[in-house]
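Let's start with one chain on its own, the form predicted on its own, as structure tokens.
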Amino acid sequence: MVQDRFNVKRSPSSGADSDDPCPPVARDRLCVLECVPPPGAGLEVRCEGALGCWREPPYAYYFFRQSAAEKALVSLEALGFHITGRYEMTYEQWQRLPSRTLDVGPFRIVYGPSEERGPSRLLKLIFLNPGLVFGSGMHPTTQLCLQLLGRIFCPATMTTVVDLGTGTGVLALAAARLGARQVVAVDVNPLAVQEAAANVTRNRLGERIFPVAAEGLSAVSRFGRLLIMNLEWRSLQAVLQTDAWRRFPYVLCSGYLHAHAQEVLDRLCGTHGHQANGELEGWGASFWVRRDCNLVPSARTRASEESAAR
């Protein structure tokens, strides 16, 4: 149960809505128990310390204050929860922020209050509080997407994304800040759909950027030209072994190490031309454009037509 290049998205949201660089959980250390919920129980459990509930069926990760642990342990199981795992760690281990800002790419993720309010002319401003959600920046399938993005993303072509596995919503900042009109984050967890909404808040996209609690794409319907999914392997590969993301003429994926990136080809490459890719530490993300669309124009392109346009 450790966030690492093994065991990626396993992270609840801590309902915080502050412009605090640390959320009030990071001065804690956390207490997270992986249990099987009894059938028909909800998800949603009362408890002194509870910051948050990670679904991962056939698993609900629970995360407490340390403080609140032993107390959380027994309410769970008076409930009929089966307690498989417990496991202590400081927020620092969970998410590992820098103090301040990161760059990835053309954008800054920027930790808690600013003065610069927009984006700037060098770098696209994103404003986050992770809380305990996946979607920091610092994991490197999240930096690969947001360099994959600064190198592909096309306002003419890819006016409509949905960003499958949101998290934090980071990717679907991301996408607006360079030019996307609509934006659907969905995600299975409405915990991190509540995180996500706050980061949307936070950035002042509201009118774009739509968070949706879902459990897959059916969800957005025949909506979304550009189609982001950084998902854990298991989840990336359940997706991939359906038809739903066949109609999407951009896909931007990740979440995959290098041993699964042939089984990635495989399925991608009978509707879908490979594009563009990348890998960091091991970690691979790949851009796809469906074979009977028109390709993304090349950056030196749009480089022109921007100048023009000046």
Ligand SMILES: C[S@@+](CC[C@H](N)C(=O)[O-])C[C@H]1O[C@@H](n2cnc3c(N)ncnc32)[C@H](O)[C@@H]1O
Second form
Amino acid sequence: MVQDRFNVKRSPSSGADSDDPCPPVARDRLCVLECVPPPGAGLEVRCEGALGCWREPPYAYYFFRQSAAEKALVSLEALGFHITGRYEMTYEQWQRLPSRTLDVGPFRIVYGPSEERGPSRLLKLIFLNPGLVFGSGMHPTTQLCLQLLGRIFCPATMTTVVDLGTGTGVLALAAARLGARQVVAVDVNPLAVQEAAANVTRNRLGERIFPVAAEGLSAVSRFGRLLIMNLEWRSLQAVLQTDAWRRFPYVLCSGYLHAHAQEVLDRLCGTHGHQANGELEGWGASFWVRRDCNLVPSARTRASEESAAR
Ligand SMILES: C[S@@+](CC[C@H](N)C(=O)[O-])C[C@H]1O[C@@H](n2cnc3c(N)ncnc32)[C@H](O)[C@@H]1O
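Output the form predicted in complex with the named molecule next; the form predicted on its own has already been displayed.
The next block holds the full complex; its first chain is the one shown before.
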């Protein structure tokens, strides 16, 4: 997902949403400074025009309004940051959002103001401000996960969910909309956790979705029956190399290209059985059920319908 590293998006709404807890990213040019922080440096840098920071070791990516970039660069260098890259763009150059809504699987993602909260009989609404982090709904891996979730989600057995690598929180929101009672939405990037939390509030799901800043699964202990992980390949590989995911009865994973599908299968098939698959633009996603779990009838029916269709 390298091309999406700077998945800089702004809300397509022109003004602030009336019930929006976080301000929309301004329609200014954006400057991203890629730097290697000095040892022990905190990530928070208070500078005029700062929009947020994205950590992807060994780098940190600082987002600024372009008008503030020169000052920011001087401040970061004075703090011992080694600047390794500078990227400038308009939000429009990075924004690949449809004008107002995007329908994926059983979901309608609404990017505009959340007053348009009108009920939809057919689609489950997700109100989203993609802000600066990954998870606008436009990436094939996100779409694959949304489609698979719509097909396999069973509210009776998937009551508790961990969304590892939540980004904007889009998949956590989707799981809650499908009926998950509690969702822990984890991201290593504090900016993602902040933006996911704002989206949770925007969707009035604060009693069911809990954003947490953490790396991997260490923060969730024994919580969760369904594990969703749409992670960059290196991160997915690292998590699959641990045993932490094996206790989950249900695993939905994405973030890998076709070339890595066999490695994912090899990792998962020891403990889990492959139930469903999706592919889009060379990306893969798959749904797995631990072999010692009984499939609930609805999930079993869906899975057998699917294999019959293949
Ligand atoms: C590809 S984005 C997916 C965002 C969203 N879930 C979606 O489907 O569009 C992956 C997210 O995982 C986070 N991430 C990567 N490695 C992680 C790890 N080991 N633990 C927690 N979060 C991680 C990144 O910061 C990023 O926000």
